[in-house]
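Here's a solo chain for you in structure tokens, the form predicted alone.
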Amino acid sequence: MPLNSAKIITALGAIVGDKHLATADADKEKYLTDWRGVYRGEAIAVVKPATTDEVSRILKLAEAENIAIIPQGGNTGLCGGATPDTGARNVILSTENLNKIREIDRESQTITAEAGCVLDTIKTAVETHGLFFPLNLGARGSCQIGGNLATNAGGLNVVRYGNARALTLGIEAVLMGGATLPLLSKLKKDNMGYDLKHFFIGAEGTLGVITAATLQLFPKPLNLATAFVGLRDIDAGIALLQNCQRASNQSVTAFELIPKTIIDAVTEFYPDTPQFIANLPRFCALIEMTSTAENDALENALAQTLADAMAEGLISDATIASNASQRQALWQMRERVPEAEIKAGKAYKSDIALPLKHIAKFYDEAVAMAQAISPEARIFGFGHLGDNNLHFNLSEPRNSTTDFTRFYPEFDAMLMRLMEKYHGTMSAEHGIGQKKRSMLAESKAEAVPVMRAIKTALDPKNLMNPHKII
């Protein structure tokens, strides 16, 4: 069917109103490119529905006119999953106006929020009720909960609370053609057939548009114990993690592996960053335990665990935050890591996970292989050690005169080999998008036909975010 852009634009305007429709190049530009500037596509228009009914009407129109719909939240993804391709029939569906908090239920400890709600807005809203939503990402001030669910986001607190999938009790989603699935639920137990919400969480908008979700909340932590330590090595960090879990009754909320190379980059670009311990070793860790009890001896438990670790030779030094400002300073250093990477120049970013027992061997082997490809590459490997997730990132050499991106295919192949060797995955929390389609096809060859069958059943014309994942 020949494309009639004017007809499509008129029909979209009739659904959402012209002020919620972007068609001029200047107005569309920020939606056409991912935030890192790696991926760029084209679209007839950007449509911004404010209700589930409007989403339904848009998807009904899309199916009738064979228009591809690219759902987009805060556009903070790292794999090009929310960026259109260069096809002529694309329409970006931005969820930014789907931003209402429908309900906070203190009794069931849940929040029902629309897909366009910014993560930080949700976190702040529930705190006024003495509750806590644990999903915590560096982009929390701009990422939207619909995108968090679409990529099954992880972040800093997965070790205790799980990823986005574990925090979701129900969703509302719209299928291509306009059918709405009212799957919002506050129930922790509901075995009435297939649990369909899990098809959409992590599907990156390829099966439908998530328009709202009911999320599990928790009592707000009243006690926090936070420390920064110098590790003997990665294996010592794993042993310390296990000791901290035992000493705190499984209350470790975060356990972040931060190599010296990363800390050096942070202090290079942010000279006001405090030096928390002297003589930084090759690896450090940022540890946090939390409790909802009024008078919990959590800080004492952490201090004793670190004293024992010092005696065992697991750590070389440690600083325990004694007040809120010191804790904030420790976390500010960690949160500056992505910003320091950007300032350092072009960077190859990865999002891997592998069994804890293999991480130390993987790390050393990956460093050697990366430096064989690009001898001067800076190793910025850090991550959420508590849940097996590493971001083994590589930054271009200082004063580089060559295009660092030319090494990216070799880095991909290197990590793919190591993930096969150490039984890991190339995608732990960032999704597949455009970047990792071939990796998925190679590493899960037996599962891809099943994924494709689900995709075909729900979206037979392949109009929902095409050319993503599979």
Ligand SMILES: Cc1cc2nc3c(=O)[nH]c(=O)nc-3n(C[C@H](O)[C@H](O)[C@H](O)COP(=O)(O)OP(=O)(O)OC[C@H]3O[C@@H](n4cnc5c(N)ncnc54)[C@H](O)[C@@H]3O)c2cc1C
Given for the second form:
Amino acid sequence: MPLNSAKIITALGAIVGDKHLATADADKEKYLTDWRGVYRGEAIAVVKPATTDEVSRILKLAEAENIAIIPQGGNTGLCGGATPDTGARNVILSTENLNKIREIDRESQTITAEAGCVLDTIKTAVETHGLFFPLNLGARGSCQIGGNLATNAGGLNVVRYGNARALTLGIEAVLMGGATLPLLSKLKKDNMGYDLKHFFIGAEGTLGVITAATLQLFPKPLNLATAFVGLRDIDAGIALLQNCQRASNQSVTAFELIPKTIIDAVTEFYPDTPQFIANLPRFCALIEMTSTAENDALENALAQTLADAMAEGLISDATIASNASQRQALWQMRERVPEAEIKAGKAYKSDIALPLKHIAKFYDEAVAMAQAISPEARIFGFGHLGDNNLHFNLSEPRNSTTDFTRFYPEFDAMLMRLMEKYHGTMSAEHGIGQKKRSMLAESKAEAVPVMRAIKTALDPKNLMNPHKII
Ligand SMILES: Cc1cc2nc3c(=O)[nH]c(=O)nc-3n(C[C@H](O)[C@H](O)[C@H](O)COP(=O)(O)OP(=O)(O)OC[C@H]3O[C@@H](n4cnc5c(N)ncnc54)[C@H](O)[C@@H]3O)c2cc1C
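Having seen the form predicted alone, I'd like the form predicted together with this ligand now, please.
Okay, now the whole complex, with that chain kicking things off.
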């Protein structure tokens, strides 16, 4: 069917109002490129519905007119999932106006929030009720809960609370064609048939638009113990993680592996970063335990565990934050990592996970293989050791004169080989988007036809975020 874009724009304007529709190049620009500036696409318009009913009417129109819909939340995704391709029939559906908190239920300890609520807004809103929403990522000031669910985001506190999927009790979603699936629920148990919410969580907008979600909350932690330690090696970090879990009754909420190379980069680009321990070894860790009990002896448990670890030779040095500002300084250093990577130049980024027992061997092999490909590449392999997830990133050499991106296919192949060898995954939390489609096809060859069958059943015309995932 030939495209009559003027007709589409008029019809979209009739649904949301012209001021919630961007059609001029300058107004569309920021929606057409991803956060890292790697992907760029085209769209007839950016439409910003404010209600589920408007989303439903947009998806009804899209099916009738064969318009591809690209859902977009905070546009902080790292795999190009929210960026359209260069097709002529694309409309970006931004959820930024779909941003009401519908209910905070203190008894059930749940929040029901619309997809466009910024993650930080949700975290702050529940805190005033003495509650806590544990999903926590560096992008929390911009990413939206719909995007978090659509990518099944992980982040800093998965070791204790699980990823976005584990925190979701129910969703409301709209299918291509306009049908609304009202699956909001506060129940922890509901075995009435297939649990359809799981199809939409992690589907990156390829099966429908998530318009709202009911999320599990927790009591707000009152006690925090935070430390920065120099590790003997990665295996010592894994032993320390287990010791910390034992000593704190499984209260570890973060265990971040940070190599010296990264701390050096953070200090280079942010010279005000304090030096937390004197001689940085090759690997360090940022550890946090939390408890909801007022007088919990968490800090003592952490101090004793670290003293024992020192005696055992697992760690070489440690600093325990003695107040809120020291704790904040430790986290600021960790959160500066992605920015320092950007300042260091072009970076090959990965998002792998593998069984803990293989991480040390993997790391050494990956370093050797990466340096065989690009001898001066800077190794920025850090991550959420507590949940087996490493961002084994490689930054271009200082004063590089060659185009570092030409090595990316070789880095991909190298990590694919190592993930196969160690039974890991190339996508632990960032998703597939445009970036990892061929990796998915190769590593899950038997599962992809089933995924395709589900996609075809829900979106037979392939109009929901086409050319993403499969
Ligand atoms: C500095 C920084 C740190 C980060 N740290 C982490 C981290 O620790 N852990 C982690 O997991 N990720 C991390 N990310 C990646 C990113 O923040 C997450 O993937 C986040 O969940 C994306 O949310 P968003 O609202 O920005 O989604 P977008 O980027 O807008 O979209 C992501 C995908 O979801 C789809 N989508 C968005 N909204 C909807 C909806 N309502 N319905 C259906 N589909 C939808 C899009 O089409 C796209 O495919 C980080 C990113 C940055 C920039």
